[in-house]
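Take a look at this single chain, the form predicted on its own, given in structure tokens.
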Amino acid sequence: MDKKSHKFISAFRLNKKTAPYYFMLPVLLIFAIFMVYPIINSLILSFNKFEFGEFHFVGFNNYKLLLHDPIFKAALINTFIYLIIQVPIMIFFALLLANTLNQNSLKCKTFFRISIFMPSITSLVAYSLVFMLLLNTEYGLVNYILKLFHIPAVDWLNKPTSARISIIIAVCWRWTGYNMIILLAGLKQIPANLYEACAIDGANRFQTFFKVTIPILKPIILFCTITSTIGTLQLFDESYILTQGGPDNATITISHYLYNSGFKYVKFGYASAISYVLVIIIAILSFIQFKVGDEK
């Protein structure tokens, strides 16, 4: 064995320097098989068309088709409507609830925290079915309450505007508690002496909240906003179960259309192209949010 071969083999021998890499090898293999390979394969698929059981290379045709696809445009608009309306409402209520539940004078705080957080660990299908019952036009509890106040019943899930409102309400109900817990953890880290100093200086609660609490919580609010934005852009269950994307694609989301393209219409290449457009949108929005939230 020559000198070069001996050096090459000795580089892979188990010793103090190489041991960490050998320990990491199983994790790296699993990551490569279940994460890296699907990402690369779906990118390749986005340049192919599945036809008669075979894939044919079509270049950027799938991406060009997206530009003229009315259902994709509807899905894009719907998703951004949910994003623009639902995320600010959810973050506002999460912040309000976290601040309220952080008050020392409040009793039964644990009960309230668990009750508000509970929807985020509920089964997606189960909670969607519960909302279908609550929002039923004829027998739903919501319309029953409206009738008690002599307000006409609303066809919640079968009209474009009311169906979108229903999805926004359902998503807010589910994820507000999750964001509240994260913000509450942030509030717990704020030193009590800061609030004591504000009280000595004569600052009222509003001034303390906006001058002390909000600036300190800014990185956590940014984190909640980014994760909520990504979650909303990937919204699927509510559109699929509550409204089936209807009426007339008025509530369909990008993820729902991606699912339909891939598994309903068997257009795997087209679905992959949609997924990469979604990835680009998420990356751009996350970058903008990081820049806006940059403390510099």
Second form
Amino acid sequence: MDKKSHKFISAFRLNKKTAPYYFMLPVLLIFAIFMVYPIINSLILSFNKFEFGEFHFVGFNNYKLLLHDPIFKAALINTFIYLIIQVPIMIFFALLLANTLNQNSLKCKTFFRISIFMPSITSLVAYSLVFMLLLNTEYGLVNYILKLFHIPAVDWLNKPTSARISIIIAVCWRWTGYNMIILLAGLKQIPANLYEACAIDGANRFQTFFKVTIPILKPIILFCTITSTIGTLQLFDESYILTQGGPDNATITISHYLYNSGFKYVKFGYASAISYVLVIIIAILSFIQFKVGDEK
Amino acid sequence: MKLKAKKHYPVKIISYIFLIIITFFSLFPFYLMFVSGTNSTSDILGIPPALWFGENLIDNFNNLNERMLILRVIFNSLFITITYTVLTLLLASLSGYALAKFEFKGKKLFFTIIIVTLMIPFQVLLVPLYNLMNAIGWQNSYQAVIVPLLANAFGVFLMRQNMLSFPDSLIEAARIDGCNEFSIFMKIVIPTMKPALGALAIYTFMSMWGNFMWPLIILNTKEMYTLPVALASLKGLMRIDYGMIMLAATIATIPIMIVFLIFQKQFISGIMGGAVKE
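To complete the pair, please output the form predicted in complex with the partner chain; the form predicted on its own was given just before.
Full assembly next; the chain just shown is listed first.
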């Protein structure tokens, strides 16, 4: 008996065999309770309706309602407009900046790099408020400058198209530097002798860039595109602060609508259904991007 | 050679002009924010708008203090961010070490779960987490903001990637010397992981400092607000007091800017590490 219990205790002693379990334990507990459980729970809730403080099973009803929900449709369209316009513009500029900063002979590189990266460290709320001031229709600096050039003032945040443009500008401002840093890291890994070889072969800058740099950088560009896509699909703060999703839901994002459904109108089941649509969209887009990236 | 250098001259000039323009656009909103925090709203919205430091800093601060408990809010943000960062470093490095340097049953499964959760948007967790917090009585508390976000897949992944290159022979040598597993981790692994830990620390600090959606949902009294939530609440006024709001935005931005400027090297290498080692 004594021997047995001794054996039992020694099985739990910290040694080479048990150590990884002890090291993983806190993280596993937290992942199980605050990640895995909510992910599954959310899926279950998406088939339920929250009414009078209780959940009732309603099958696919939430998803069916989503199909015919004009605000959800608007949110979907807005998010895709941001995605299609903002991500390519941002990746293009990030690539251009990274390539420019990768020239060895350039001076003040650190200064440029830090300054251009700076927007991505600010709190989203703080920068959204600054953009609100900049884009103020009557008193904003942007319209003031436009007036100096005799260009009529733009009602930035209160007209559908210009409100969307405002959000795209704000998001580009914040994230271009971030992607630039990642791309720059990729550029630094390209061996210098490859460029020397190109120079010997007489390739010009454009040829080198498109024939050597871009193909080698492809996995990193893909990484940036995927993370930016996921980020854009989860856009919330800008729409919440800058435009409140308006005018007339012209700028509302999927995440913003999810927030409104769940925490403004307390439709927990409906909000969960929206979140799962988001998961599906992210999964599909990531899959497509990986496939496209794998070709060639 | 000389001819070549001359040939590249225009490219260089264009490069500098391009970089200067982009740098200006990157930094100007910060400048406007700082300057506006010291001006009155009527000056900010005047024609022409105030673009230099004014004399309204103290007035704006007093207004801000009236609207929200600014010192308490700063404390909340600092407390939540620092606690979260310390705990994340400990948990991520422990599990990263286990995943990189040990063979054990379930390792593949654990790692797969962590990788999969990297792809899951946080929004999926909102409703169940909110309900869970209410069920265990954590709503409107510090731990409600901190603990759920400790399930940080990025942190675990980053630490694992960095630990992979740690030499096994060193661990073996320590074992032969009779060092126990936890001391090996604390005394040998952790000190050599300082650069990676630094990178993760700044990344974690930044993401929690600016975090908005989750605190907005789970915190509901002024005493518990973090800076972004308090900032957003200022906007709901009838007439927006831009001087006050810009001062608040400045207060929210300065600490993170200082942290970033001090540790920018580690920070940037952390971001790049996450991407390039993929």
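Between two forms, the rigid core is defined as the largest C-alpha subset superposing within 1.5 Å. Positions refer to the first chain, counted from 1. Since the model is a prediction, treat every value here as computed from it, not as a measurement.
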C-alpha of Ala19: shift of 2 angstroms or more between these two forms, rigid core aligned? yes
Any chance you could measure the C-alpha shift of Ser10 between these two forms with the core superposed, in Å? 9.5
